[in-house]
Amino acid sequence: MFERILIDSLIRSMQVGSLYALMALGITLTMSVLKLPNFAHAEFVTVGAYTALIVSRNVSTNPIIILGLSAIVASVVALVSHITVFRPFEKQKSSIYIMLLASFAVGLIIRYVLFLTADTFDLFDQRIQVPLEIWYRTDNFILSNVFFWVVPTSIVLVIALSLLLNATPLGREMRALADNFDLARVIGIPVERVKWLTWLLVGALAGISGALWGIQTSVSPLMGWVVILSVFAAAILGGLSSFPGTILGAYVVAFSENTIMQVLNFQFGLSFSFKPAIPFIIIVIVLLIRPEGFTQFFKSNRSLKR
């Protein structure tokens, strides 16, 4: 009995894992190249969610279809985000503070504007319409060809982000912007070009993301803020710097979440209401211990910062 409660978590731990790394990734990118805490991330999230959602009802069930509309709009949002709230207010060489409530109003708007159209058209807690086959099933866990698409295509567009940062002019061009903004201006690299691309790979990789975790679970308005602590937490065991770091730390918490809340409740009758206070946990335990997370375990090239 134990044993199959284990390995159910185990599985469940790695498509969890898999998602909070996309979505931590983009969170690493916003802090390394843009130098911003985007708490607006959830709601990019999530508008990749209600694309993904919208586009399996109207237009195509085909996942490929989904997912590429979903980084789309998501990085459309991305960038319109980036040209009304965040450029003005780095051209006033406003704080972090002041940038990080700016992040929060931003997807303050984006959610209500969201619970609005989920309102309007009864899109609470939906699912998105795609084929779904159960391959295997228990009391507390299914498994589905979902888990196919969710894991081989997070490893595929997280060793795609590996190359672009690494092999490519944008990738040095961003990972200059991370180490050194001013230098990067003045060696002639394109600031702004870098930006804009930057929010686009961003918006994406939350499209995405969110498009899979729609169709893993379902959609609301509030589907990406309620992970986004456990995403922040990836971030921070990356060291908000360092991609590997980030993939580490995604399953780190998605093991914690799952695997370990599955043992201590098997074996001690901990409610599973104590899970949401798992991030919270690790991100002070990091913050106290390791503020840099995994990065001293990467010190290679594939950090942004350098």
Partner chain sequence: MAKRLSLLISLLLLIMIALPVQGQDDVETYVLGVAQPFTGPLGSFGTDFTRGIELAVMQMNAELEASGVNIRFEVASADTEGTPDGAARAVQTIVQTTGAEVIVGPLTTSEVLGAKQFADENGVVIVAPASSGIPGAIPGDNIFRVMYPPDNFAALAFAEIARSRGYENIAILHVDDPFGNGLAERFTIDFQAAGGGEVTTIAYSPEPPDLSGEATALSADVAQLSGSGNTAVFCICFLADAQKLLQVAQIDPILTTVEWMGVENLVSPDLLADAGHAQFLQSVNFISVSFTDTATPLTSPFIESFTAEYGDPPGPFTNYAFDAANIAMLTMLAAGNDGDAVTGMLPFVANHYIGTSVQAYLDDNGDQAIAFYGIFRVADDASSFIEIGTYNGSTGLLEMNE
Given for the second form:
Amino acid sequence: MFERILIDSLIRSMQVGSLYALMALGITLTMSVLKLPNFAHAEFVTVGAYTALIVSRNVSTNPIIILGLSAIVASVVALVSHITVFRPFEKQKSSIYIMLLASFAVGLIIRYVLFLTADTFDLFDQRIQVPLEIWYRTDNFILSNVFFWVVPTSIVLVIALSLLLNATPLGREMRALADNFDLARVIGIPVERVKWLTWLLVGALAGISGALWGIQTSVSPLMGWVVILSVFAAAILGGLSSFPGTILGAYVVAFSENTIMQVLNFQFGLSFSFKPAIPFIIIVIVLLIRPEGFTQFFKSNRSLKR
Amino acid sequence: MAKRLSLLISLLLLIMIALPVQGQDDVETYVLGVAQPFTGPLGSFGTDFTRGIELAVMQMNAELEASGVNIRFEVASADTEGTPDGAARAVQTIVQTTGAEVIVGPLTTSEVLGAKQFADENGVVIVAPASSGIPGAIPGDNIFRVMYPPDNFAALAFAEIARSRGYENIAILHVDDPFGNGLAERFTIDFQAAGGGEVTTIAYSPEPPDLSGEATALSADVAQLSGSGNTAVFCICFLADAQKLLQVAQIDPILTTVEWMGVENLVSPDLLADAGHAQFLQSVNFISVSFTDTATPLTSPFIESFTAEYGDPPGPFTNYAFDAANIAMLTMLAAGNDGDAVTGMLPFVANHYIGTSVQAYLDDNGDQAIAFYGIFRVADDASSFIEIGTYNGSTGLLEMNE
Amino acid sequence: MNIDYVATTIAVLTFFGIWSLMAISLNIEYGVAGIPNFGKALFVSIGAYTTGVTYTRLLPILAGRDFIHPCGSTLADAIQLRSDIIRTMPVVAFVNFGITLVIAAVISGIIGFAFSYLVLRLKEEWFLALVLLVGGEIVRIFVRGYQPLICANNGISAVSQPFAFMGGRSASIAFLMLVLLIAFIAYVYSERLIRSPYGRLLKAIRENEDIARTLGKDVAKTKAQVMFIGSMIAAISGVLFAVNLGFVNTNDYVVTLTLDVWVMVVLGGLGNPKGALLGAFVIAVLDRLTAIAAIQMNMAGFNLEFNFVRFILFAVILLLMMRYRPQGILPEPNYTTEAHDNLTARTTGD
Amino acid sequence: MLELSKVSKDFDGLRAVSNVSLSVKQGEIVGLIGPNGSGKSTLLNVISGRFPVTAGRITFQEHDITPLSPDRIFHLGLGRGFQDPSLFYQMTVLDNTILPAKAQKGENPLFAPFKRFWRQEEHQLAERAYEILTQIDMGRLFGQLASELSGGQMKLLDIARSQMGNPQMLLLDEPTAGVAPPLAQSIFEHIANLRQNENMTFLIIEHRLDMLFNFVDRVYVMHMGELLAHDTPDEILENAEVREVYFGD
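Since the one above is the form predicted on its own, can you give the form predicted in complex with the partner chain too?
Next comes the full complex, and the chain you just saw is listed first.
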């Protein structure tokens, strides 16, 4: 029995972890390149999920189209929030706490616009119209089509992102920005353009993860908000700067929420109602004991240094 | 710039507040307060409830006009934000700015208790349509929980259903809130008193991002219980959570092999909107209880007029809000807009009221003491729920039609 | 249109008083000393949870009555007992309330103190914000799942304010006076603190703690003191919050509470206690005004959408304020001790 | 008075200061020179406790100050100034000056709200601060914000501020950097006065060697984190090794 639980929860950790990784990469990008702890990221995720819901009902149930449109809409929202809110605050050199509050406020606005939409068109707690199918089955476990979308999509996107960062001019410019903002400006990097592209990238990641998360669960205006702190835990495990660290962090958070929680429940009877505390405890422990997260494991890698 | 803008906004708000609401001269208007969560995780409930209440008010006003009675009702609704503190502020605001002394709402037991002190101290009557948590069962206060029976009746109903279907063990998954805990606890007692076997419970935290871990544990519980007899799953969860659970359960090798029961708010067309979920619920013989007791003559007219008015059929529990509003208005017609008088009069009116689900009868705590459930399963075409029996809470009689 | 202006004013002012305590505490911590306390909900909740515990345990002892378990099957009896004692034995209610305030303040102060030392290990300053933010959630999840404190997620009701025995409007006016008195004391305390050498020390630490340290100031100890003071005030507001509601439940002490307090302080003016008061007042009034507007609009036949627009409006006002008036409505004045004035008088007299 | 024995400091495995031993006697003014990046400022930061020591031992007036934090070291009477004047720019000149005064009763949060506990003390401190400011000809500026001062005034205030703590010894990091020559001269004269009148001891990092050498008793030369030479100013100028690394001869 225990064996089956273990395998099952490992698959869950894999699936949830891949999605956390997609969301956490966006947080790491905004944090390192744009120096913003962006809590509105939660709402970009929700925007992606709602786009997916609407597309799946009215346009197409083809996953590629759904993910593509979600990415586009969410990245537009991200860019608009940069232009209208975050850029002016950057310009007036607001403190990081003001930026943090601003990101909460942006999140609040988007969330309640979504609430308005959901209320008008009766879109609370809806399912994205993508049927679940069993694609692989053994005695011990079953893998669904969602698993085969989520995990490879995340892996492909993560690899693509690493390539983008390490092998393209844009990636070099982003890393330069992350490394030393003033220096980047001095040596002639088109800072504003790089920022725009970063925001588009962040939004696209959030949109795709939101669509996938919506396919896996259900869509409601608060869906991003309830996962955002878990995602922050993953990004913090990555030291808020390292891509491989963030990805590892995402799997660790998912692993603790699923497998470790499962073991604690099975062996010690710990109630699942304590589950939401797990990522929070990870955040506190990491920040207090090992604030650099997993960055050091990837020293040789060209991480986004802060 | 910002100063001017905030000034402008405040000015606009002031004008809006100061604008007098139109009313006929010779007609007396009673304001019926409605405090419901419109924002927050339970936001979708609030909207639906308020529609039910507004429908009741519209019908009542039409009747009053037709009969030439010079009293009209008006709805004043405020958002509780789903929290006790928000509920207190919402009730305060309604009472203090509209003169309402009777409030229909709030939704959950913790919201009701948040508004309780203010209501008790100021002679305001709270008629809560769907709160059923045991901590709200307090004698002698201004809180009435009409229509929706306390959880112990639902627990009995489910225990009876479980026994009649031959379940020997039950694996419960419940939300970790007063409703979920209370029902799970009572059910375990009742089920075992009725000769049931083992019961395992898994509590999940409210507003879960997903429920896959819990589903795995549930599946393990079922596997373990199945060793000692016929086992079923009992899901005490909110609709959105059920959707997340089903997403995992429908491909779980164990959860698909046993039968399922679920609480009332799962009897919703929204749960069947996903074809996979509907098919799953059908295959596991999903059974639940709900208000739509066809024996009550008021049920179908309510559903019809609601659908005609708003386009969609009423969601779970909306009928209770409709009934609660009617009881509140009838009492006000007798006692006037006076909280203390309404408090004294309301049990009498309620006890002589027949609603869309069942007659009301209040116990010493001001809570519904009659419970009459329809028992539902998924229809063969998996598009809706159909009634297959009834359970009478006062007699403990379970009748199955199939 | 039937507004009871007196009752509305009492209600708004009561919330103003309670919220202004939270704002004053954050203003001392962040506005003056620069400690980003994003754990306001945590410290407020400690006050509330303490209230839940003392009202169910201490109150019966003080009244010489038998303890009744507050949860489970004896719940109704326990509520009856609490209401009886508060209605019929006002002195006991007051003693219990006073002890609650002290216990809550001390516990919360100690936790704040401990946090500030824990936080010395943090690599970046804003991590403190995150640690406190999630610390509040950890405590909330624990209390919600742990029965013995406040009956887990059921919460504790009938934790009435001490003037409840008076009944009706006089009770709420008396309680309002008490709240405003406590808020006023906290305000005067913070105002005087800022105008003292201690305020100078805090400002120095806010501006450059490294330099302050090399000039002989024990920064860690000072920050711990500030956290102690701020957390005490926050816990006192938590006690008042709980007894004003008459109910203690974990659902109220979420991240949004912390954000609301931040909005008050940023709106009113960082570093200025008057700003904290003004911010709390603006939010209390705006909250009520928008709620009233929502009611009136939907009575006038509009839909319920204004309930959502309210939040959007809040966020937009906040953003506009931070953008166009980052120093707040009342900016921080240049505080000095009266030594300046004396010197000015003397040197101009020369 | 100040004794360093074999002090080293590493950053991420990089040795910034290596095996430095030096001593300063009561009443001396000692210079510490060396090319950019030779580890002078790091050494000062190590002495004043801002950076922990990697190896070695520092004593000040018989106290082992190696493990102490900057505030404890300041309390023992070892103050320091900064290369870029690090004033509290949002505070007035007077507040900047009073702040380092030790053991202020008004800095206790219990007494702070009640003026009667600290009014007397505060006035005395203000008088003393005013006196110190007058010494450097800044008395009339006491009410201005520190951010409104000129560069040279900031440097002066930086030194004057440390005086409030009654230090026996001051560590100064380029006290005349970015200051016009006449003012630089007066800064050094002020330092000399302080030695004479208050019997204060100085360890000074400086690039203006011409000026420095008129005032110091002895000079230590650092290069690549190590101590290269140590002598009187005149001898140092003759030292071939020093001339090579420092003047590029």
